[in-house]
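Below you'll find only one chain, the form predicted alone, shown as structure tokens.
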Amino acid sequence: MAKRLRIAVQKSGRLSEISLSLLEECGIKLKNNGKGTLLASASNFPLDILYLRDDDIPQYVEDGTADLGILGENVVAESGVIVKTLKKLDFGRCRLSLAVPRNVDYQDLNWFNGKRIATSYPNLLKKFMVENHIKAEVHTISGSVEIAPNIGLADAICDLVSSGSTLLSNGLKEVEILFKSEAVMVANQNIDAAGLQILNKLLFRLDAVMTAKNNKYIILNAPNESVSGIISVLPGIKSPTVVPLAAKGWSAIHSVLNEEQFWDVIDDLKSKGAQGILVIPIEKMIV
């Protein structure tokens, strides 16, 4: 039997449809979508989906039942495992963060000493304690980690905090950070000859789609004697394409930019003389 690659996604939860997207996009076709099952096969690639819990991924991955795993970086560290961080994957940027109350009077991390803290990341917490010299008692819960210091069993949270909307809702306020965190596959250390041929094809395909994502093609009009000032501040991948265009003593420019790196030029760019500025989104990028 041909060597296939096991990929484990999270079954439900905030990265599961955006991890199984990143795979579309990569020429990946299912031939199921993951509901009700907890393998799917796709059909043009040596590559299978198991679609688990979060907290079950990081050893399905270590173990070896999974070849790769894409999941929170948060998940990994606190897990513990012995894995291969492959590719920070520029999505489910969140952070671990300690909250209290609206009315406490923080200052700085003294003040949680003595005191209790409810979380889901109890590992990261005591780390983090630890480093930091705190004493504190630390409950370790999971789910609705931010009702705690309402109900009376903490005084204090541990959780991961993407808008804080959730904090404000429950009159709570972040007060320091522990840890950053993104979406990143990972993969088991032993993997063999065979799956790493694969596993590259993956990751040259993840390459393209990802720089295409952060990307964008410009085109622009300018008259022939503003093309130098121009291109003094639109790099391309190695330099733009001119090209003349019908109308006379005319040219149009087309190259490629990092989409924050157009918002910084885009006055430049005008008033060096760029008009009729197109700015299209790249589907998939090789360089």
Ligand code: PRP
The other form holds:
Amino acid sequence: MAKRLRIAVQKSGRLSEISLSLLEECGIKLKNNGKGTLLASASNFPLDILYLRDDDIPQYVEDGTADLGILGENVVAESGVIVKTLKKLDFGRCRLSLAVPRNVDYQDLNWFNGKRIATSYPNLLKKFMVENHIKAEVHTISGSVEIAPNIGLADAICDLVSSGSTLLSNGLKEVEILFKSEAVMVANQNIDAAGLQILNKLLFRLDAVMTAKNNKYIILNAPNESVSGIISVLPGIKSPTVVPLAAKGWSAIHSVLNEEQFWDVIDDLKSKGAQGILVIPIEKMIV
Ligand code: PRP
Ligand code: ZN
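Structure of the form predicted in complex with the ligand, please, following the form predicted alone?
The complete assembly is shown below, putting the previous chain first.
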């Protein structure tokens, strides 16, 4: 049978949907992908998808039951497994933070000495406490950590914060950040040569999709005398394309702009005489 790779993704939670749409954007089509499925296969790429609780993914990848995994760096770090981190995926950003009841007059880390902290991240928390010479009692609980202070189970919590709304609605405030995280792709350390060939194809597609997401295609019109001024503020992959318009004395300029430079450059362009600026998403980009 031809070699296939198996990738573990979160079954349900913050990362599940985006993980799957990323694979889809890489042109990977899934068959038998109904609700309750544990394993789905791609019909047009040698890849199978294994749906797991995110906390279980590190172990599956370390022992090779899955070759690859998409999960938060926080889960990898907490698990302490040995896997290869191949790529940051630019979604699922969050932080592991210490939070205390809103009415606490918090000054510094010393506050935590002698306190009880509830968390699902005991390993990362204990490491942080050692590094910062804090002596607190760590209570490991597996879910709904944020309610622990309200029910008298703990004085503080150490949990993931993304938007901050969970803390807010439980009367807590974030006071220290231990760890910043985003979704990553990890791999088992012993993927064989045939597997690596598939992996490289997948990584190539991921790069194309992610680069495209960070860039926009831009088209604008300008009188010929403004063209050189406009080009000077446009980066472009190599250099911008300039084509004459049907209207005499006018040109269209095409280029690619990075998301981060975007608004600054748009202002510059307008002041240098650009008109009719169109900004278009790019689906795939191979540089
Ligand atoms: C985290 C965390 C909070 C929530 C914070 O859970 O435990 O409940 O997200 O997000 P917010 O700041 O946007 O409110 P997550 O969805 O990662 O689930 P899990 O820990 O069970 O995997
Ligand atoms: Zn989890």
